[in-house]
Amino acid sequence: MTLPTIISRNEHCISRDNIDDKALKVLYRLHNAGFRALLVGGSVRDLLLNHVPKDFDIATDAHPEQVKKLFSNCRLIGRRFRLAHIFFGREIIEVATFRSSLDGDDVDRVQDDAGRILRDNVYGNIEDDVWRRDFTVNALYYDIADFSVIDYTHAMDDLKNRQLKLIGNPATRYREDPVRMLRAVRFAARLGFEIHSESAKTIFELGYLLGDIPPARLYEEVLKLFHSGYAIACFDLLKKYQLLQYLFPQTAEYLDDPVFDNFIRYSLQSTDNRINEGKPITPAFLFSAMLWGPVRQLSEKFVQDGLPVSIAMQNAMSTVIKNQIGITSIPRRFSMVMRDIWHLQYRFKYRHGHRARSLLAHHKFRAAYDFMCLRNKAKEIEDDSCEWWTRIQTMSSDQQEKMLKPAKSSPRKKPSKKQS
């Protein structure tokens, strides 16, 4: 049996006053029962680093239906892993119990032929379950009975490293689970933390796991990645690890085009300044900005095979977006915005008259709008648009009116008569 080392509460930084009093109130009511009763995961980690942690998850050797009997606010969850979800209005404190390491033939766990678990309700002791824990610095658990600090894996060396390294062998840990790589990455971009080396080489050759992936569960992982306020740093490291091609093969295929890399990066830069700045996003428009270059691109194909413009656009559109399903889901309310936004892109050209005006009054004119200013910041677009329909946004309706009459052309000269 590994040893722990006990971290005590004079020796770290964490404090209550920087725990969620739910999260405290769920601690020691289990605490209280008689049970173990330990903040987990990235709850600690942040701590340590003395960030603002986002969830406060508990693990307990109180199983499910006797976390249910102490909450009455409580209900259990999931069938790949039980968990006790316990709602305190919107928010919501999950509560796991601990789980074992050990292989065998129990009915509650169940693995495919690659080795990825696709069910897991095992019970065990503090002990094994931080072996089932994926990243070092992950496996930290702090104890509400004296507030210590309890590390199995020298994730504190970790910590001060600024590295993230897998629990166990990384081969076996990727193949149980494939989305643990996506997990690295968005971990390290968050952190601004390295891969340990052996994690990191065993990204490049189990990559391809992620072709087995449901759909709606990589969605949900590049939203993850893409929302978390560091999409650069994300898009980096999926391309120098080369796991892009396995999220969105069509976007790949593009990147080595300066103008559209460009894009891409003013695009997610985009959405963490919205982040940032607590505006609301939404996946329509990262998902537009990922993959407007190879539906540019084929509908310029369409039209040198002799479509008319707009046809080749819808063809283009739907190509793009039945290919990208394939890989991850997109909710049809956000691939319907999808289409606005890139139609409208060739819509920008008209100034003057009808189609101005309808433009301008579209339900997504700003996003098609700020999207199109984009372009013209990667320099996809090199001509005043972005300026002019700034401009024409900030005028009275009679000024835009003004701006929106067509220029009146030359009166048209009489042909001259034929001298007989």
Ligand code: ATP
Second form
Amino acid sequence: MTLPTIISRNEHCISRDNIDDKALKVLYRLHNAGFRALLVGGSVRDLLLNHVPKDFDIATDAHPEQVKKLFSNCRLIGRRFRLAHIFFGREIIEVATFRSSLDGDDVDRVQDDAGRILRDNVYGNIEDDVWRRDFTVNALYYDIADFSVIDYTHAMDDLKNRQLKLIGNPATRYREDPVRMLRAVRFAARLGFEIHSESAKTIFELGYLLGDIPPARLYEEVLKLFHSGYAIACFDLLKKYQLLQYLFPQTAEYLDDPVFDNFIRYSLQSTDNRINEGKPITPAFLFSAMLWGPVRQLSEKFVQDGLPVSIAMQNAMSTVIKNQIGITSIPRRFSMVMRDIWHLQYRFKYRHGHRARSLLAHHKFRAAYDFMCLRNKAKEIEDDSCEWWTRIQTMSSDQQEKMLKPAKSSPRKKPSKKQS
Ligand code: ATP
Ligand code: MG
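Next up, the form predicted in complex with the named molecule, please; the one we just looked at was the form predicted on its own.
To see the whole picture, the full complex is given below, headed by that same chain.
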């Protein structure tokens, strides 16, 4: 048995003032019912780093059914990993029962031939629970019983040295759950930590295991990476660790082209800025930016093969989306918007008359315009499109009408006799 280091309440900076009221309520109720109750994971890590935690996860020795009995606002979720969710209005506090990582034939733990954990409901105590967490800095516990921090893995040293270190043997841990490689990148980007040498080196060898992860889970992870407010840093690290090719294989082929690479960077920068300004963001924009290079190249190829532009574009969009959803799912409500954004790109060249007017009035004009401006900025389009379409939006409708008038009125065509 490993003895933990206990950091007592006056030796660390975590104060209950910085812990969410609802999380405290849950901790106290479990504690008063005689169970162990601890904050664990990101919240302890972030509080120790003086960051504001995203959520407050709780670990306990109470079994899910026991947790449910204590809270009327509790729902049990998950098959692969059974958890209690306690609802406070729209806020959810997640309570997980200590898991054991001991091997065994128990039907509650199921691993596939590759070593991947498919189900993990073997309950244990805190000494068991700690070893199945991913990184040392994510395996710190804050105990509501005496307000101490419990450290089994020398996590406090890693926090100080800003190191992200997998617990245990990196290859085994990545094989159990390949998504841990993406989590390494995400935490490194967000915390500005370095991935510890062994944990980093193994990513190059095992990145391909991401190919086995179901598209729905990879989609969630992609959003966590790119909607974190640290999308640029995640993008750079995914490239550095050669993981981008497993998330966006079609895109990875185009990144040698500085125009597309820059276009993606500008798009991700704009996503990061919007998050920092508290503005809404949508997966449709992210995926349309990531996949624009392949869509554009493929549609050009179809045109060269003799298809009309519009059909070529439709076919290219369908092909690229179909390939991508084999890897990360994309809900249909977003892929519809992606198609709009892409398709509208070809209409910004029409600055006059009905075509321009209907583009301005299109319900996805704003998203398509933002997208076009980023293409302009990346020098994919080298004209004054962004400036012109920006200017026209600031004008009164009279002024707009003047701007939209054809420069020279074109002579009316006489109807041909052949046309009926
Ligand atoms: P965030 O601040 O993004 O919420 P977090 O560290 O709290 O980061 P969560 O995804 O909320 O991450 O998970 C909570 C905790 O559960 C983690 O800190 C870690 O201890 C454990 N955990 C989550 N996912 C895994 C995984 N795939 N493998 C092992 N442990 C995991
Ligand atoms: Mg968390």
